[in-house]
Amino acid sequence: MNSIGIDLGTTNSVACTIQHGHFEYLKFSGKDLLPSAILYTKGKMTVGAAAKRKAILNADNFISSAKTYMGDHKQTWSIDDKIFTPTDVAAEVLKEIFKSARKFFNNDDEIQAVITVPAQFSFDQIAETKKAGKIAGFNVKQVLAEPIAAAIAYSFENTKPKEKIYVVDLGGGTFDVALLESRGKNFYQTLMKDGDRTLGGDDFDKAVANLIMRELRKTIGVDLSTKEKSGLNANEYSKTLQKLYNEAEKIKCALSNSETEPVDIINFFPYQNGLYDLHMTITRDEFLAEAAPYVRKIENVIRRSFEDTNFSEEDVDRVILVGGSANMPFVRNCVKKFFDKEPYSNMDLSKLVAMGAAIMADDELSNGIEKHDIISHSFGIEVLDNRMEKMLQQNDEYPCENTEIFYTVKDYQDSVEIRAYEGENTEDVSQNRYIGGFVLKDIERAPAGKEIEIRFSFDESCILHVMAKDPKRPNVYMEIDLDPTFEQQRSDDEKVKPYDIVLLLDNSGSMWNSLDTAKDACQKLISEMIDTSIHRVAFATFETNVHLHSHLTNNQQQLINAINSVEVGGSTNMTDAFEIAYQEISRRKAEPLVIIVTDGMPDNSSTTTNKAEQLKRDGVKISAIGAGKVDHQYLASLASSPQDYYQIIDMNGLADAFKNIVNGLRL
């Protein structure tokens, strides 16, 4: 049988097969790496390197890094007459791999594939990946966690009787770590895993792009952080950003091997009745300084992965680096410093995952390999007071199952609704992902407290089975296999009330040491806490001047880019910040909310109070967050009520304050 292993990456994908005992890689325009990007124009689909080349002229028809949104059923791209979902983009990339595989094998036999996913991928993300593989034409044998694939590839040629392997996998858009125990070539057990689904090589591209944009602001006064500030029209701005990020990716890679790198972008953008040519130099030290927040995130994830476990870094026998972005020297140094040992990277880091997948795709080689993986996220059911009762715990080894007895809450009810969720929040079920459910009918009518038996089981194919039955009535029984590729909707009476939210962030000089932390929390608010398909958000910062970075919008990526562009400024012009909020809220279509974050006092407290009172008189809710040694009594007076003021020690507590606001309003 034809078999192939596929590392479906955020930035690049790799496809590997084993022929006569040797790894062979499919070629795409003569190269082993296929850029995970598509371009759709005039009804024609282009994939990979050609799509990236053509994107310079057709930036609005180009989609890259779609894996970042895999499983997000609300994320779509509209190009010409066609709508693309993240699964559609993945399927197009996989179709290109299928086409190359068909040519390589030179027969019409079925092609069996193992496709890898990040360790932190959720239930529905795994299912969407499998769905994309099937659409492309593959017989998807299994979806395999990337750290396990990497460990299998390493042990294939570096066998030891027994060892604990720590995998550090920094891909284009995701960051995974995992501790595995291997016993020779045939036994792999995941002991723990962690990661950050929003961190990857793309962030380091942004760091380079930020350096270039800063140079442009300093030398010629052009600000490319937003279309409005750039002065370019929409088409010119899209093309300019495409050129910028193409160059940023090249510079990032080059700085892995050199201390300095020239930046040359010819015909960069329209400027003074002509086209501007950029010439500058970026040093590795400058790059490292700009990328420092992302390096700290890597360190924090590694450190966090050992918390609440029985393992420590001393238990690790071998550290493996995986992913093209792990080639960056400071990533290696960060890992080396933490574990006090040199990480293994003597194999091609960009191909390790595909190699492991190829081994598992080959029926003969994979025969006898035992792999024991663990659940990335807990599964549970909704219970009284909008809480979640966990049925299967995060890090449980699967296949696994658990049966519990629950009790009815109303007298003589004849049915009970079972609602299944994935996530870790037991106090507020709405903060977890709803993945499906059903109604068990014809239960015995009895006083409240009647027993209902519920079982959750998760099998080797990553399918969740949910069963409920009435112990007193054997025929009253229901079991379903939840289909995460179907977007479940809550009933009409549970729909969330939409808000128009203005987020005001202090970026005055006093924030110089904590702005990165505040920006991380703001990005988390937008990407993880607020459903931007329901709520619109505007973002502004205030120092001596006030900058409206984004009008009210549902565009999550636009908001994240805006937050990422913020730099430290001067004093604290809170008055004009509230004025900007007032102007923006005047465009509202939904319930208005202003969230203000500061670590200082306004330049003029009386006029600031007047502006805040004007907002409140207009029916606007104000939530205020004060950090450090500020006048908390004054800041609390700006909020709509004492309950709407949140006092934090420093910006490390900002994400939790945001979470409290979101939970209180059920955003």
Contents of the next structure:
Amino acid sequence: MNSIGIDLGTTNSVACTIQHGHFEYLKFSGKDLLPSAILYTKGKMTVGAAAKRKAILNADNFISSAKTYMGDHKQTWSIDDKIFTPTDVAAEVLKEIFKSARKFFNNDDEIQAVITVPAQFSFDQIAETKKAGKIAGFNVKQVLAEPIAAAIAYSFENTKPKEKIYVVDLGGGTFDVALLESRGKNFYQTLMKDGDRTLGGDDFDKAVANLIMRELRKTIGVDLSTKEKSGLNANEYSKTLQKLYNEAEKIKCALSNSETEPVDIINFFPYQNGLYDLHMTITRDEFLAEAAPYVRKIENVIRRSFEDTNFSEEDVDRVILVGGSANMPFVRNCVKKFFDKEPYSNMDLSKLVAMGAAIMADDELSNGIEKHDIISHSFGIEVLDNRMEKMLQQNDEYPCENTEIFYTVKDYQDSVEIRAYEGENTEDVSQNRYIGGFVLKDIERAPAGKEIEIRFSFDESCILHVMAKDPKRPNVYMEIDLDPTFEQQRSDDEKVKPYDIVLLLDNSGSMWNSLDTAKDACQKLISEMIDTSIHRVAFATFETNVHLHSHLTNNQQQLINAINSVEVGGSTNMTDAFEIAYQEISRRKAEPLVIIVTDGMPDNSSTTTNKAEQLKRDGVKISAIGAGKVDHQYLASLASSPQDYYQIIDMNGLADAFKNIVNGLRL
Ligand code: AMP
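Return the structure block for the form predicted together with adenosine monophosphate; the form predicted alone was the one displayed.
Complete assembly follows, chain above in first position.
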């Protein structure tokens, strides 16, 4: 099994694998770090160091530090004809890692990956990270909090029976702290976490850039703070800023090792009919004075992290520094002063997180490792007056669950809508993140104040399960899994729900020469069109006999195998096909859909009609697909509406019909 740990950083990413007990790093242009940056020009994608190099000439085609915006659905970059979301950028960076991993492993086996995320990442941001990993081609085993990864890597080399470890992780765009307890190599419990999503190495680049800009204003009166003030055109201005920030980062890193650094930027920008060459020096003290607000922020976050907790700095046995920016000497000094102990930094700060992820990605090494993490943000449901009632609290250790009774607000209402949110604002739910919901139908009609039971549970894989039921009607029960990879749930405009789908395929004798084409289309439906991590699918075939090959499941491989096994049979027993769909859909947890595919007429059309009607009365949507010379009018009557009927010439059109269904329902 190929396994890899990936620290998907804001500025740089690191990928590590364990081979014969040794940590090995994937190489990107000969280096262990891959800059998390992309450049898209003329339909061509460049990732990493090459993208950064070319950015000077193509600044508008360049995207970096996209992780800062992960999960922000309003943030996009438009380059040429393409729109990039933060997830798209992450996926491109991960694709580059995937390519390098393929080369490294030199086989076609699946690559199992553990990808790390900042401890403060929300449900949504975790979701987008997982999704990016999947798009890149990885089998994402889990998403791991960066401080836990760092603690695992540290304990791997420095095993202690019991230790409280405080992790200070200052990367390119995020600042995280966490207190963990480790017991030996196999037990890690997060006790608290805090951080600042908007603070990181990029801010310190800005501090250096500010010093350079100040020098330019003073010496030649050029102000680069805005395009207008600079007097440069858009293209010149963005190239100039690119050069400025590239140089600023270099100077910042150099100042970690020296007290004074020369700054030389040749051909910086157009100036007086030529190009301006900048020469100046920056001292560490000047840099620190400029960066003072960020330094204060770091100190505040560390101090704040102990407030409202049962822990103090004296409880901490070991402080670990993590992240490239923790190389700056003042970070070490400020941590040392606060904890009154020397922080541990014997290992490469930029690699610790990837090392921990590599350990967790390796099935053998991770076997027996117990991680107890805590929820970063509370979960709750929307209640009257746009308020939120919390069901699971921030910092609750998970897996965890909570059940509460809520009350209807209208007399004789026959359904209730459950809307789940993540966040801390109980007074105004709109300030929190909507993460999904559903409608519980057919509750007992009663005066307002009728009890509805709701349970939230958060499992080890970071999936939130929401259940609602009418305590008076055991059948009125619904549960959905809010796996954060369910992207549509997070759209503010369209609240698409997960579906439970029963696919019924005609395998009667008349299908003898088209069954393989139909099976191909069914497999495409399962593997390419429907996200089976969101929707569950059951699969049945019908000829004289009806055969349920798979119950409702998220297991894509099981469904593919089931479709593979189908052979041509006898007549067309559509009545029993609908009956089996009826039975299967009665176990539903999500919106019900039956898709029936046939090239013939039922053995008994009136009983078939009755069964279809029964399903529709039960709120099940039926999409029907009829192929060839059949009574299309009759088959259309089985569908939920004329729009839910798809007439195709033969089974070659089946995949397109599926596509129309999937697009129509936004599955
Ligand atoms: P990471 O995402 O952990 O690789 O951190 C990347 C950030 O660390 C970037 O902002 C780098 O500029 C910064 N960084 C890396 N090495 C150093 C160094 N020696 N001194 C200061 N900052 C550094």
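Computed from a predicted model, the values in this text were never measured in an experiment. Residue numbers count along the first chain shown, from 1. So that the term is clear: the rigid core is the largest set of C-alpha atoms that superpose within 1.5 Å between two forms.
For Ile298, the Cα coordinates differ by under 2 angstroms between these two forms after the core has been superposed.
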